[in-house]
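In the form predicted on its own, a lone chain appears below as structure tokens.
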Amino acid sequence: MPEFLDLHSRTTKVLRGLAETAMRRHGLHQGQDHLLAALWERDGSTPGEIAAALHVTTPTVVKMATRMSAVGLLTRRRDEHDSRLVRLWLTDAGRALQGPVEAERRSLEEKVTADLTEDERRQLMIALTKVYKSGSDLL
């Protein structure tokens, strides 16, 4: 396996595991913090809009939303102008997680980049952004 792909794959697995552990402290499952973040930005989005923003499938968002609705983090309501559409709305409990979840993510980011200089962090973000764009363009 090419060196970059191998290192990236192993790094992604480690980071995903750390993030999963961190989010579980807030009662969240993998990826649910991303769905919440999308709603923190645009409460009332449709599952399709969130799926597009997160680069996942709409059924993935619907499954997550069902689980999150069951624990009181969001509600589903029909669109007031087009009853065929369902919109996802945060509950007070979902809104209340914004501060703790964002703090948890910042803390994790600081810990995993603690051995990097500020310039190395900046260069890493630039490089990862370029790799992401190139990969997205290939899709």
Second form
Number of protein chains: 2
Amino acid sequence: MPEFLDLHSRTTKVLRGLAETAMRRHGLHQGQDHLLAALWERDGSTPGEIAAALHVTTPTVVKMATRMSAVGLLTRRRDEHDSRLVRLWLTDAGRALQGPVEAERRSLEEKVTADLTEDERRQLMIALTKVYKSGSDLL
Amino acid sequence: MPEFLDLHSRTTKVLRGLAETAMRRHGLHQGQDHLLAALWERDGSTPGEIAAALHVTTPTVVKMATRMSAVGLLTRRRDEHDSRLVRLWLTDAGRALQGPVEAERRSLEEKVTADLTEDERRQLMIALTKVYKSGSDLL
DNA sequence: GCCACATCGTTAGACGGCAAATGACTAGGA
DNA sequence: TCCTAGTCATTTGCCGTCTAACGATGTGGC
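Which structure goes with the form predicted together with the DNA, now that we have seen the form predicted on its own?
Every chain and every other molecule in the complex is listed next, the one we just looked at coming first.
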């Protein structure tokens, strides 16, 4: 199995595990912090908009929204001008997580890149960006 | 959201998508190629051994093995000396995929790293390895 | 020789993710 | 005005992944 794909895949699993336990501390499941981040950025977004922002399909957002609304992180409301649209609105509980969750995420990033020199970190971002671009074009 | 974690996460989604469509060409689902690779390396491995090799939990391997045996890629057989153990054995169909799948995977790696200079590729591997190590220690 | 403990695989249930099918509503053209 | 085509969200069903609970088999100490 090719070097880079293999290493990237292993790294993904590790980061996934770390993010999972970090977010569980705030009562969230993996990925729900991203959905919240979209609403912190623009409260009242539609599932489609959020899906596009998260690079995920709409059904995924719909399912997550259902669960998150069940635990009181957000509410669903139809748009008053266009009834096809649904808008997701943060509850106080959802808003309250912004500070802690963003701090948690920054902390994780720091811990995980702690062993990199400033130069290595820069090179990593450049190279990974190229891979991301190449991959996106192929998709 | 932190730079690196965000970029890595987006890259993961893209690579996942590419691997998915690449493997579907051979009738496989994402990840099943890794399980097969473990058996190509050592046919007759146990679910636990494979799980360790793939950095995945045993139940995950068990489920995948059930599906893959249903489509005739491998068979289950209990170990004759220790009945607690189950060993997974490749069928001809499973063995036949080795060449094509490995080629497919190499091809994907090349396409995705095509824009990197040799130096960038080396730096990427070094930096990502450090991240992987730091992450593993935190887990 | 028997029984408690360790080691495996399996099952159950939850979640994120995807594709395809469905349903509700809007908008635009004849 | 009405009907068709387009746009959304949702549902359904599958896969990979995890944790926790369960069940079966070996092993070692007494």
